[in-house]
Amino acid sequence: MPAFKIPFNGYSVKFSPFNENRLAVATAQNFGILGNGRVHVLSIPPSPGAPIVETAAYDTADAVYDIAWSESHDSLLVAAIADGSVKVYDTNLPPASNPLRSLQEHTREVHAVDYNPSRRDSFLTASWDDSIKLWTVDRPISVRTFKEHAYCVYAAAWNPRHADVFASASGDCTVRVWDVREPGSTMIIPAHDFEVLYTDWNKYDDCILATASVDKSIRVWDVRSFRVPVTVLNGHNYAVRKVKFSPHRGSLMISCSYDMTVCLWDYMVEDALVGRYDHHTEFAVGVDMSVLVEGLLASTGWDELVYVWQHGTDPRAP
């Protein structure tokens, strides 16, 4: 399908895990630097060759840097937003009612948010400030903070089997484990040689995760045994901004990288790299995969577009 035109640099893209048609774009303007920044809501096209249509936008006056989808209602938004601030958007009120809160507790930009997705109320913001926070959106005020990292924390992602249990990447070079239940991290994972961008956990096995690095590799953990990874995989050319496990086979990943590619990769194959593709003229800095349609993907880039294109086919194929 035709690729979306969007007026900012994007910055990040997530499914809906109620609507197979709808997604959600942080975008900011001047590349993430100075400036604005808005949220889009897309509806995609049930047939592959017409337009993207854009449902909803919301204005802020920083970049957001990250979105989340709710859990629990099908309408709510979090987004991290580079003035420190998290806004709650709500798609099934006017534009006017929007955001529906403005939470403001971190001292820095907000960089990612991410959804309990079994507990379902809660969520978590990791921030410049070398901090996360756990967050209820019921309530106005954090539950929790959490402040071990020595540098900014790039992501924070919740295991998907463990409601209690997250991870957390670090320009300190470290991924660090945590159990809300306790009152520090209870691992940490000396990752990377040079700063860790994102890590996720695998969908299937509760105990692997991945990790993204500025050292261009894209590294799997064992949280049982981590003194060295259960592999490395090489093959993009400049740091790797994010990498997704696939909700639906227990090895695949998908990665976005400053070298302008999208790749996916098998990492229990001996060629790990099962697909790439170079449909961005600049930084590929957001990334993901459709739960609810298998093969569904989405990214988008400092060159203002969003593609949605099926696994195997041409993203820029209209």
Given for the second form:
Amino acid sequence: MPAFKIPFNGYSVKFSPFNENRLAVATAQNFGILGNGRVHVLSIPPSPGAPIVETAAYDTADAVYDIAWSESHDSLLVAAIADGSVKVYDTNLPPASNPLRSLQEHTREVHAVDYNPSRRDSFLTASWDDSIKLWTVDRPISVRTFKEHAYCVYAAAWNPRHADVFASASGDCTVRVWDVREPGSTMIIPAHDFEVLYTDWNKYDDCILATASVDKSIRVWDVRSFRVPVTVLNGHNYAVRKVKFSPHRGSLMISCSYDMTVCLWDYMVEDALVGRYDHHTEFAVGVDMSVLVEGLLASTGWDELVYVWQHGTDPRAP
Amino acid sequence: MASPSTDTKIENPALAEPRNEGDQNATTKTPKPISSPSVFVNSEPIRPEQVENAVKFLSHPKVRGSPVMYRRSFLEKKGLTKEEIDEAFKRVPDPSPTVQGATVNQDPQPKLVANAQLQAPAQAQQTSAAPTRGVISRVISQPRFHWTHAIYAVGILAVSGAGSAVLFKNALIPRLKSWIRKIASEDENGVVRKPGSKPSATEEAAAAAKTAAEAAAQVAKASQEMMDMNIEEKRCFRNLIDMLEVQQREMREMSFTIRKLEDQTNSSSVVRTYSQDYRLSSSKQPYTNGMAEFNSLPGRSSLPPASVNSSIPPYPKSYIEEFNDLSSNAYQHMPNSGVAPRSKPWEAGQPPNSSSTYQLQADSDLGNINGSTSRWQQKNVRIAELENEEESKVGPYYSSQAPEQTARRPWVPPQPPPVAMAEAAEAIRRPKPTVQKEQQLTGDHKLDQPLNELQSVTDISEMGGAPEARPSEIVEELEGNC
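If the structure you just shared is the form predicted on its own, then what does the corresponding form predicted together with the partner chain look like?
Below: every chain and molecule of the assembly, starting with the one above.
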């Protein structure tokens, strides 16, 4: 299907866990440096020829860096805003009563949001003020703050099997594994020599996680033996911005990078790079794999376009 | 007792083993610290050689002077576990930030020193007793310490003030009084004294006063001389400044003429920038589309920290080098974290924006191009191709002129209308004779000045033989336009 043109620069895409035709996009004006932001909720047409349609859009005072769908309500969205606030939106409500809630606790930009898929009532926000906060949707204040990183935290990801375990990636070049029941981090993985921009858990093996870094590589780690990575995936020409594991195949990963490509990897295979899509003409910063439709991929970048395509097809094909 | 254990069992099916142990301790109802069974805790024993290396590192004098967060972060990056780092910190008897009160020593009184000493080991005990608490506890303990410390300081100051007041009262004032009494009594005695006796205190005082007055007069003379010197210096400085201003003016005119000459030769590229965004940076190559506005906006002074390093990741430095770089940064800091190791890009200040004044020169130089639009277009295409090659090598951030993009989003280079150019050319030419006429009205000698200055420019300029040909062209044109 044809690309969807957004007015601002895209930052993140997420498929809805309830509706296979729904997609949320986080965008920011002026590359997220200064200006407003917008959250789009798009509807993917069932037939491949039809265009993508926008069903809702919410404007924000500052850039939106990340978006996450709620796992408990199909109409709830959580957005990470660059002014340090976290906003909750409800697509069932009229635009006048959105955002439903605005939670202002971080002192710097909130860079990532992740919803707990097991507990379904809580979510994490990672911020450039070196801290991660745990929230529940019903409470107006955060439940916990995890402050151990020495630099900006770029991502936080819940473990898909263990409801209380999550990992965080930070600019201090480490990845920390935390347990909500513990006062501090339980593991510190010195993942890269440069800033780690993203981390994600394997959906089929709860001890494997992948990290994406400024050093252009993706490393796959096993927490049981975290001194040496399971594998190092090279292939990107610039910093890797995001890496996500597939919900359908255990060793398949998708990544997007500042070299404007979206790559697919299978780390169990000798030649790990199994797909490369060169459709963006600017930094590719957001990528997602649909849970409900196998092989459906979405990506967005600073070229103000959102692509949704099936793995194996050309994203730019109309 | 049964329900919490079953709940925990359901939540973590994989952690079957620890929950069994948790069953046994379920009566305590506190989360059992996961020491070995959970997969998400590193169950390695403390490695002694790593701890020794860390101790050596922490004992280094340069490291001693750095904030604790830096040291922790470095050790974490090297792969030490929390336990190893805490063990190393324990072994190195450093003045950690929890014992700050002892170092911030404001009061000489032994009382406070004793208190500080008492508190220091207490603080050290506190931190050592809770190794897993991490930074939060330290941050919390610091303000408490500061607070009590402030109270002590105020008390000590009050006491010392009172003590000094008492001192004054008891010691100095009686001295003063006795001295006054002495003088008074000598006065009285001086009246009764026989003539020819030794000079009295009053006479001595008078003599002293005279000498003092003379000294004061000398001082006054000296200060007046200094004043005169200052005035003279000021005069000299003013002269200097005037001369410098004159020089500055001349330099500006020189640069203006040089730019004119340059623009004549680079006329095609300048004409291209003429229609671009006014606030482009001073580089002559235009960057297309929305990128042009990127530079001129304030706000976050750069992209998020990651992308700054993205295209050229620095080679790894040793710790000391890192430190030197970090400590020399101007470092304005966030309220929350007690000490953060690196200053964020937005705190380091914004990069300077420079705007060009090519607009003006482009206008003035259009007149020199007599309808040579086709030639200009050809040059434009060639330069655009060259730029495509260049920019494809530079990071993707700047390359937005890929052929695919031009196919999908056609960007037509702006073409100035040919007809208007001839008129513009004449219009631009016309003001010159009027300017010159004005100069003639004000004085003949002034007309010669620009020409003289141009010639002096060519004399002074070190650019070589080629530019000398151009001023002569300009001179001819000026004469031609008259």
